[in-house]
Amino acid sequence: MTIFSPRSLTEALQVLNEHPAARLLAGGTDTMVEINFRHFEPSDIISLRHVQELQVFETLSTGYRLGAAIPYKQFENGSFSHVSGALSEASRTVGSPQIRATGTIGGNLGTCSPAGDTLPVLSALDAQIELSSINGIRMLSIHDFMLGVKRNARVSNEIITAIHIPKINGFQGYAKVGVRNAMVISIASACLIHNMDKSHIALALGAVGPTIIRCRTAEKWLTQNADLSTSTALTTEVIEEFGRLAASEALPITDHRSTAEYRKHAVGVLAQRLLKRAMK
């Protein structure tokens, strides 16, 4: 096995183009688990730790450009905790402090597990994923990027270089259910974004389908039955129906962590709680 350690994005892209089967390694918090349990044995590894271009943060006119290798700790309570309340909340739930110091959103996207903590946030924010290769840059909607269980639309000679998210005027919240309060993979998760400028609420669910689920039916129903231009409190009936519709859009399975029935119930409860927080 050969380990490459490029010092620039240009060098990393050239190495990847020459070794398209190589595993890209940012924080390595997912890959090292697979290697240690012998689920995966890479022929080559390209370490992105020293590629500084992947750790650049930019404020744009309409939003933010987040370098794909910025560690979770910077969004949890560090320099960039202001960019998204939901992203900060999700980052706080990822693993241990050591994992949050090295793990990255780009890695979460690369693994593309339906239980990935930051992925419901990116879905609810309608994030754009920036992919780079020696041929140039292409932008892809998060909804087109995530294809299924640990499957995404990145091609073999591309590196996830950044994530673009909008500035939001309104509430952003994330919540998850696990078998304990820390160091746990999600049994179910949800992110709710209230964009008051567009009079719209977005809801995305994690760990209850083959990939992240956007609750388009629940969103449309709420838009038709509530004034979302402000954060006016909603009736109990509206909140409960929103939760019921969200649960109906989930496609959970039963596995060693939970039953499908519990997961469906849990996301309905999470949706209601987040909506109450948003519409005080």
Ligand SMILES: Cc1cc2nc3c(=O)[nH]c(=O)nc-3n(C[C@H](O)[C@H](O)[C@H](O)COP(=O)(O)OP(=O)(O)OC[C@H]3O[C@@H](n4cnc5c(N)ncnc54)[C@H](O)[C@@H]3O)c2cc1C
The other form holds:
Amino acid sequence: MTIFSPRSLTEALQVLNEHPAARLLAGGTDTMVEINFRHFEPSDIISLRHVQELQVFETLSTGYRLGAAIPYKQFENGSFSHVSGALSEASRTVGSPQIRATGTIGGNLGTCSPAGDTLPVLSALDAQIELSSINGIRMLSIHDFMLGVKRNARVSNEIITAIHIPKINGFQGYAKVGVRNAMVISIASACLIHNMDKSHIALALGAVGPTIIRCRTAEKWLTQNADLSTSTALTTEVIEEFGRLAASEALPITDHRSTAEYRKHAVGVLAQRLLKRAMK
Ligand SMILES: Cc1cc2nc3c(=O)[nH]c(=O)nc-3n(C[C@H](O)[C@H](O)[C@H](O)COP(=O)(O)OP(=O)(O)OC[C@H]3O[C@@H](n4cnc5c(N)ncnc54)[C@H](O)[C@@H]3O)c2cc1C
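Alternative state: the form predicted together with the named molecule, after the form predicted on its own:
Time for the whole complex; same chain goes first.
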């Protein structure tokens, strides 16, 4: 096994192109667990730690470009915590301070677990994923990037270089249920974004399907049945129906973490709570 440690994006892309079976290593918080448990034996490793281009943050006219290897701690309460309230909330729930100091959003996307905490946020924000190879850059909607349980649309010679998210005028919230309050993988999670400029609510669910689920039916129903442009309080009936529709869109399974029934119930409750917070 060879461990490569490129010093630039160009070098990293060249090495990856020559070794397409190599495993990219960012924070290593997923990969090292896989190696330690012998679930995976890499042929070669390409460390992204010294690729400065992956750490770059940019403010654009319409939003932000987040370097894929910026660690969670910068979004939690560090330099970039202002870019998205929901991303900050999701980052705060990931693992422990040690995990957040090294783990990255690029790694969360690379693993593409349905329980990945940043993924419902990126889905609700309609994020664009920037993928680079020696042939150039392609942009992919998050909805096309996530294919299924731990499956994504990255091809073997590509590196996720950045995540593009819009600036949102309005509420953003993330909530998750686990067996305890910290150091826990989600049993169910939800992100709600209220885009006041478009009078639209986006809701995405995590850990209740093979990949992140956008609740298009609940979103459409709410837009048709509530005036989201005013601060008029929503009725209890509207909030409950929104939660019920969200739960009906979940496709949970029963596994070692929880039952399908509990997961469905939990996402309905999370959707209602987030909607109440949004309308306050
Ligand atoms: C104790 C513990 C607690 C955890 N708790 C949580 C939690 O609460 N919530 C949660 O969501 N996750 C949790 N995780 C999982 C993990 O921390 C996250 O998924 C994290 O985002 C992975 O990022 P990383 O940079 O460490 O990825 P790595 O382990 O370096 O890589 C993960 C995968 O992504 C690929 N990859 C990484 N960067 C890129 C890139 N730029 N381009 C293309 N592919 C790339 C790698 O090749 C690999 O396949 C936990 C892990 C541990 C060990």
